[in-house]
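Next up: just one chain, as structure tokens, the form predicted alone.
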Amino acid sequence: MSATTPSSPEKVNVGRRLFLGLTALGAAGVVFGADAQNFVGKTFGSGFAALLPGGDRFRIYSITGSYPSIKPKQFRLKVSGLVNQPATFTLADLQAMPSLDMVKTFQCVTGWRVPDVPWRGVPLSHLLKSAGIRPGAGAISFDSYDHADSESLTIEQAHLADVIVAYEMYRAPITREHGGPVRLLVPQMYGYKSLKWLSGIRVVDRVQPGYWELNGYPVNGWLDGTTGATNPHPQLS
């Protein structure tokens, strides 16, 4: 697929008055709302807004100890597998398909959560229906710029109406450190789930546990409270 390239934002530096000026703010007590937030992270990116007092309050993990930098025109996504016509899409691709937004709770299974993050992407069951699901399909698979993390999800989790493929947060390009320039986001599991660096989804014959699942977490990584048709096993959380 071809799109026109949209023009790059321009870099903004973030001088040390302004940072020391918010600091400033934090210490008085002045808590900033989500428009404040928004306006912040389309002015400076959405890594920003986590230095608001009241801001997202992210906590930032890397496998590898580092982020992988990918230039927004370097970045491509793979759909592969058991699909009838595989596929390699660009950011420009992306932005070009139909897109959902929507705002959402992020939940960490180590405890934190940040409240009404704005998201913009395309969803995945959107991507699925292009490439063609093919027989004996049962889970995709996602794989990471970072060559270290991986997740999955069973094809039902797939088509949930809310898993995007997020090209935006905060109304702004999705940052290096938050998983950019694109990454999944599965709002209604943990945050392990919605895998940072996405760079290939992969439609498999059965789940293929992910990097944090071999290392304990559960599988089916559900949020506590949230069941459904679609959640197999929904006292696992």
Ligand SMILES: Nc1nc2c(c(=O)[nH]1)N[C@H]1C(S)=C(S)[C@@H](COP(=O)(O)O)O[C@H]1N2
Given for the second form:
Amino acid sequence: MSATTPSSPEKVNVGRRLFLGLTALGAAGVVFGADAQNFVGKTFGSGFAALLPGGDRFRIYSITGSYPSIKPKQFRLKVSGLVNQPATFTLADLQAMPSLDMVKTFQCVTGWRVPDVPWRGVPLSHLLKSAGIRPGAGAISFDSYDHADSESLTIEQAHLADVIVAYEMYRAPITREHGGPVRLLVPQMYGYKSLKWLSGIRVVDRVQPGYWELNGYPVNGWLDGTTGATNPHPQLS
Ligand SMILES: Nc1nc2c(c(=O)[nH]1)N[C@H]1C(S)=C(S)[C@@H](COP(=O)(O)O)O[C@H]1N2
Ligand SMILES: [Mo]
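Moving on from the form predicted alone, please list the structure of the form predicted in complex with the ligand.
Let us now look at the entire complex, which starts with that chain.
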């Protein structure tokens, strides 16, 4: 597909159905399912440069073929598992916590990347510290409102200072397409580690590979390639 053709979403099979919402912005605008207007509106206001034809821009992914619709007021983030203080947070709760602002390059392992994306969110390390990790914990599992994708990090990875539970992107609320109201952001790893529509943080004994890992992506998705993997997901190349 070319970047100059207004297009319907491109579909690629990755074992299960991968809905690759590769948007192309032409004179006619973006054609992207029922949410096209919404998407264009929000995107013009935020990350427009990232969507210019031929420019570095986000591809919108959802392995289910749709996006969960989560009203900000109904959003809840559940922290559970091997912790002293299980908790459920609202979006307002998260917004009242210490936050980290940062500008990072977002990179999908398939090759596309978007430089200079501003993000804001609560450091995961803060949430873990408040929850109090119990002995025997070895990893964190992340759940999504899509009930399909999941992710995990080792306890050590989860404490990296720049791993955040993000609620702003391009200085605006994260859009539904990009995983709003809240997504995980792991800037030092490929995009698939940054789980969208985050619903739960579970402290567990060991790493549980998520959807992408079960389809061949390295569990440790470091951008610098220290996993030693060569072309970890040929099914998308
Ligand atoms: N819930 C969920 N999170 C997800 C995905 C997904 O399909 N579902 N795709 C991942 C991949 S492979 C990438 S590159 C990024 C893409 O983020 P974007 O859709 O905001 O561009 O989201 C990641 N998080
Ligand atoms: Mo990706």
